[in-house]
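Just one chain is shown here, as structure tokens, and it is the form predicted on its own.
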Amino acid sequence: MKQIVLVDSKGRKRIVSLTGGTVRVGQLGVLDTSRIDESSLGKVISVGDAEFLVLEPSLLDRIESIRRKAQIVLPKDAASIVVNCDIRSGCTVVEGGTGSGALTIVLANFVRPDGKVISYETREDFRRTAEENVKRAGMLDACSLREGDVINGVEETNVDAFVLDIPNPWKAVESAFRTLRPGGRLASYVPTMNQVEKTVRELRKRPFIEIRTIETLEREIVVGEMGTRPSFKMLGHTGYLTFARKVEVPFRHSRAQQ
């Protein structure tokens, strides 16, 4: 257990590394991590005047605790990317658009211990923030964060997945095609339909199959003593996800490519 998550009474979370010495927890005070071990899990401790539950951090805890410099890909969409791109231990994944690093953390969690996520970001300030978040999440060993634009091409070849969270993913389709192995998967995350249309047009110009676009919606169910109902609030549209799979030779008929 190298890290813990401290959860306050309002559900706010702070990831803390167990250094064996004292660490400062925000502006709250100093915590002696040498006194925390497996027996501390599920119990309440004090930091300054505040009380926290001590838990082992989950992937969701790590995502919710990151410092945001840019809008993140939410867990509902990240999960769909992992499944549709068949991302698992040992995979090599190129990510275009690191942002705050939330999706990078998710991808790294699934490719470990033998895989790698190579993430490109055009803005140095975003890259620095993402690196801090990835390091704090304990995923830096599975990541390589670089400043660069995937539209201009990348160093990697024969990768398993190419994931795009950039405003103009259609411009990176050619780069993705050159970089992916045969059977490798592409994923694009964009907020508008016209971005989807431009991306799909570019995909159809090349031997990609299984091209499809989806939207994931999430609504919590409120379970009460007097009855159960859907929440009035819904996590609705965040973005459209487009997926495709690279092949060497396309089918003759375009309908079979879809």
Ligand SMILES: C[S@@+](CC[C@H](N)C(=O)[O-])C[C@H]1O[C@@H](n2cnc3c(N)ncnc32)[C@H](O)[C@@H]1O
The other form holds:
Amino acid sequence: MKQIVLVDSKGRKRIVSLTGGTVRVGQLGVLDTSRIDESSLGKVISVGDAEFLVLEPSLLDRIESIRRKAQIVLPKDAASIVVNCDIRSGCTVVEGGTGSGALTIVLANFVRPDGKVISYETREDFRRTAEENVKRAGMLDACSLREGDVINGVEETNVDAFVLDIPNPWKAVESAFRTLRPGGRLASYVPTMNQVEKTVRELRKRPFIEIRTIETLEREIVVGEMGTRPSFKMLGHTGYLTFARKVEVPFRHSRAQQ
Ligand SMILES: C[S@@+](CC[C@H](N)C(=O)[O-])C[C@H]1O[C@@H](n2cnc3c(N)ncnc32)[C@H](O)[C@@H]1O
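Starting from the form predicted on its own, produce the coordinates for the form predicted together with this ligand.
Now the full complex is given, and it begins with the chain already shown.
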């Protein structure tokens, strides 16, 4: 056990690394991490005047704890990217742009221990924040965070997936095509339909098949004793996800390419 998550009575979470020494928990006080072991899980401890539940951090806890510089890809969309790009242990994934590193953390969680996420970010200040976030999430071993522009091409070749969350992904389609292995997957996440159309137009110029755009909607259900109904609050829109699969030569008249 390298890290724990401390959950306060309001459900707020802090991930703490078990260094064996003392660590400061916000403004609340100091925690002696040598006191924490497997037997602490699920129990309440005190730090200063505050009480916390001790749990093992989940992937969601890690994402929710990151410091945000840019808008992050939310878990519902990240989950769809993982499944549609068939991302699993051992995969090599190129990502552009890193932003706050939320999606990087999800991708790393699935490719490790043998795979790698190579993430490109044009802004050095964002790259540095993302690196801190990825490190705090315990995923740095599976990541290489680089300052660079994915549109200009990347060093990697024969990668399993190329994942884009940049404002102009259509400009990176050629770079992705050159970088992917045959059968490799591209994913693009954008907030508007105009961006989707431009991206799909570029994909259709090349031997990509299974080009598909989706939107995922998540609605929380409030379960009450007197009745169960959808929550009145709902995040109406995050982004559109476009997926495609590179091949060497497409069928001449392929429904898969539509
Ligand atoms: C919306 S943020 C990505 C958020 C990230 N997916 C997350 O979940 O935290 C978009 C990022 O892409 C970067 N960016 C824009 N164009 C880029 C390019 N051509 N290559 C690499 N990064 C780029 C921006 O600086 C910004 O940090």
